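Single chain ahead, written as structure tokens, the form predicted alone.
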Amino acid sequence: MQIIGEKINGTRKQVKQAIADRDVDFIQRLARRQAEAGSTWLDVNAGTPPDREPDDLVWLVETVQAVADVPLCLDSANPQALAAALKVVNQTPMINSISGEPQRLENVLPFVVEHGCSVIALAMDDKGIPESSEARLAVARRVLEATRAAGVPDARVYVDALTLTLSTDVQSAMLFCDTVRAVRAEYPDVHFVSGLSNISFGLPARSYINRAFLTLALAAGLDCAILDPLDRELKATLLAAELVLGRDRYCLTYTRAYRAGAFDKP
């Protein structure tokens, strides 16, 4: 399971303030802790107005790279911000994201091609998020047709089947899983990603919901998630679910993590 550490995101109040104040120590603490917790990528999202975002994203990239030797996920649909950030990255990043929206494909896909990046592909288009797995599959087909035509291998595409919060659509988790299965059947080399905590937004005791969704999504084919790598109980759920699903040969990953104190003993 690949993990994209979610915490350096300017939509979070403390991170937003840290970006405004150029608080290097705050951002670097988040970067170090997420890297040490085993993140595959660190998400960097300035979340600031378009005219400020290029400078803010470059500052985030340089600040994080100074202390964490982990590839970054450049979380922006702003071509100017992506162009600026790509000039200063040390390692090939992931880009979040493209979608079925023609303008987004036109503006962002060339960066993916030029720099050999992995890319998150949202199963939505200019009409919004489709309400059925069949319609989301249709969007994914169009996006993958574009990425293939551009020479991007399927293995570098991470399809986000998208989750609406259960508080507004109680079938959201099942729709996500159905979409993953449908896309996987046609495109076996594609990866799947989810912004995990979206599923529980607006509900109490969100961690229980996130853990339940993670387990079901893993069974459906999820192999990457944008999540909080510092959440020990969530990490324990991830390790246990992968073990139960037969993805942990000889139970070594689970038992080694347990002995290393990676999660709390019951």
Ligand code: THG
Given for the second form:
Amino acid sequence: MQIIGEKINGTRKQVKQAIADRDVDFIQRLARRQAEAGSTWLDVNAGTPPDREPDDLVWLVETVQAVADVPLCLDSANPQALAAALKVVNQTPMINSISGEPQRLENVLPFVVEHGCSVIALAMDDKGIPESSEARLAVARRVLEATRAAGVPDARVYVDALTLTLSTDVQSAMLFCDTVRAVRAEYPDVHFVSGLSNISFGLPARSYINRAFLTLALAAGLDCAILDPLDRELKATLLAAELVLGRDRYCLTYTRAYRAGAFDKP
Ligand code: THG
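What would the structure be for the form predicted together with this ligand, given that what you showed me was the form predicted alone?
Below: every chain and molecule of the assembly, starting with the one above.
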């Protein structure tokens, strides 16, 4: 299971302020703590207007990689910001994201090829997020046709089947899981990722919903998640679910994490 630490995101109030103030300590603390908590990747999202985003993303990348020895997940739809960030990364990053939108394929896929990056592929296109798993599969097929044609191995593609909040579509999580199963049947080598927390937007006590969704999504084939790696209950849920799904040989990952104090007895 791969974890993308989500906390360095300029849509969060404190991070937005830290970017505006060039507060190195604040960002580096988030980077260090998420890396120590076992993040495979650290998401960096400046969340600033397009004219400022290249400078802000470069500053974030340089600030984070000075203290954290994990590759970055460059979270931007802006080709100028991605190009600038790719010039300064120390380790091959993940690009978040491409989609079935022809513009994004045309502008961003060349970076994936040139830099040998991994890439998140959203199951949506210029018409929006399809309403059925068949239609999301159709979008994924088009994106994977493009990545394959460009020579990108399926194992470097992370499909994000996307979730609307359950408060507007109560079938949203099941649609996500159906989409993962459908894509997995045709593309056994691709990875599956989700930004978990969207699923519970607008609902109370969101953490229970996020945990239930994580468990079911793991059963469907999710093997990467954008989440808060400092959330100990979520970490416990993740490790317990992987164990129950038979993916933790000899229960070693779970028991070692427990002994190391990664989570507490309930
Ligand atoms: N898919 C892909 N990329 C993504 C998302 C996705 N990138 C952005 C987002 N979704 C995932 N990242 C975050 C980062 C921070 C928070 C949630 C998702 C977060 N949310 C707080 C909460 O949920 O309570 C509120 C904000 C705050 O703390 O200020 O922290 O789906 N490919």
